[in-house]
There are 2 protein chains.
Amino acid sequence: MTTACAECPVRDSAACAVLTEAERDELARAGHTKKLARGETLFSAGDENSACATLVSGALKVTQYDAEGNERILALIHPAGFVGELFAPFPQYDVVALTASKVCLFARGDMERALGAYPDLAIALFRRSQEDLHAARDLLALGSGRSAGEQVGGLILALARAASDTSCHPAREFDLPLTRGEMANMLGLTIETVSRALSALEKTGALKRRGTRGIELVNPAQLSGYA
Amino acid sequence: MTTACAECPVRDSAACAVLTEAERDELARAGHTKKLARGETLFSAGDENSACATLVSGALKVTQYDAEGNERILALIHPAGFVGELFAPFPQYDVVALTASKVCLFARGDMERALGAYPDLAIALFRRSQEDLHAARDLLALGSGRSAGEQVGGLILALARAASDTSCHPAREFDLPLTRGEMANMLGLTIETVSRALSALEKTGALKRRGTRGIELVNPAQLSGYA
DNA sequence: CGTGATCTTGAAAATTTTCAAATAGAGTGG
DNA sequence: CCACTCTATTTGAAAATTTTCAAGATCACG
């Protein structure tokens, strides 16, 4: 898998970016990337073969399900995410594609041996949790003190970002890659209550619907009260 | 600060355990322990001077302030964690005592050194951040799909286990580091449907009320649904 | 032992969920 | 490529929950 690196569209921005060529095709020997269809499972909570990986390409979902068996996601993974449970001894969570996705993966005694080897390996995927600890946060705020259609204009708003290439400004023009359910889902808030925040958003002219999945924004500032 | 270490009540499971004893004691002479009082604030979002610190004794609130200045907390500390912005230009985050606290801080040009110079460090504080993440989720996850009542009985939950010195049973009788408003603002509810929760939980015998703050824990499992 | 703040409780108002169809869309096989 | 079928989405109206507004009760502290 040498190769695969001088193509890797996230070489420059997922944790790998940091080792020199070397330490790269050494690491890249012990991985292997994997094409992943739209709802399948990369890895499942409990699992024994445990595993992680850097996403390439596409968009993963990370969700755990409560006693009653009622999907709960917890949080979205862009490209040049890292997904994978280094220190538990299982996984926790299920992780699932939202589209067709692109993963670069490794056995979990693998990226344990490159940890110690490349310290600043293990300074790279530091700063990348942290990140992902900043995004659960995130999604922690959206939750809170707001009506539902606050909520839903705050994730489409996270949505167009993480759909944008420069992160700085929200995609004008995208596709939702969460069903309603899963936009519920992640605001504990009902399919039927998102769909009406869309239409009430639609309505006042904060965003038009393209179809199902196709989101314009229209006037971004109206959609969370902080723009 | 060397002798600080010695008696340190976190010194086996803080992130800085994995050091040496020589390395410890040379990370040490850069810090220094610091006690805050109830409702002081450690960090402020958006401080030039940027710091980080591991929480010894008490309890942190990290928190943020929406556009019409509510406070939402996002996390609660406890102690041998680790909390500070290492990457990101500015801390992003008010960090506030819940309980009077001990710390023991570092000035972050400090602690980036100290990341280069020992390996494992980084390894550490990345599980820890790992750790972090899992909260953070954990709290996501008590947020979705519930009813009030049920919410409020998981974070009483959580707040036993955080309690207790072996955290994998809850602490059958504690006091709440948080007041009914705190509470409120973690669970995205009000006030007054905190304070309800609380009557219809202790009505219904899963737990009494010892004054304000004091919690007893009758029937742990009626808290949460899946205790 | 006040005094201010926090907490509890009640009742009306508002929002969200639930239940029930109707519509639109995606995918499949002919 | 089209018709068909199954799933996802939208919308409506009633029910349930939560918030809001308003006092009263309790607690912490000086």
Second form
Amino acid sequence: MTTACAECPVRDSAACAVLTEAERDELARAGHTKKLARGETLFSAGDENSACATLVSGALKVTQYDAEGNERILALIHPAGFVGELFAPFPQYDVVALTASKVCLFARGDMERALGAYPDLAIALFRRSQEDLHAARDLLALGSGRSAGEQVGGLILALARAASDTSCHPAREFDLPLTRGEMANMLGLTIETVSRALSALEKTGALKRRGTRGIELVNPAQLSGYA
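Just the form predicted in complex with the DNA so far, so send over the form predicted alone.
Only a single chain is listed, so you will not see partners or other molecules.
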């Protein structure tokens, strides 16, 4: 097993976990790791040099801009998540780092060859893409007919689940990958409304804020009704 794979924190949860060690080593030789600073673009819409990647650490946003230049966040990518265009000539959206991040990056042609060689990998990526699609739909649905407190509470719980090492329960402590402005962007609220909603959730005992980004879930059950 390559050193990079042996030390990878998502080696047991990413799509490549279905491969044998020999198969994973072969796949690793076709790709390379890349570090991104917060705000750095991984993929740009219309870029002809299309590629795909598994997120090793950090967080990414999938975003687009309307005719007036307003950003709309369409999805969030968390560790072990897969992002990229395999069946389009070039990316349709921008993919940008929300925090300092690290990805395992592959040229599209190399990934297409790997999918042909390893059917189990193709199935795993299909399953991962389906899970990510459902998660993106759930996030977009948060703004439908709910109060600001319910929207923010639901988003906090979704981020806590994404930050957890297990699917059984959300992380009790984690750092928000989104700024107040980015949360407002996703939910169609103002930054002031998001801040008031967070303060209200803290007063009710649902959560505690730790510094600028830190969140501690005190009563996850209280938030579960919002998600």
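Heads up, when I say rigid core I mean the largest set of C-alphas that superpose within 1.5 Å between the two forms. Just so we're clear, the structure is a prediction, and the values are computed from it rather than from any experiment. Numbering follows the first chain given and starts at 1.
Peer 1: For residue 45, is the C-alpha shift between the two forms 2 Å or more after core superposition?
Peer 2: Not so; residue 45 is displaced by less than 2 Å.
Peer 1: Cα of residue 215 displaced 2 Å or more between the two forms, core superposed?
Peer 2: Shift of 2 Å or more: yes.
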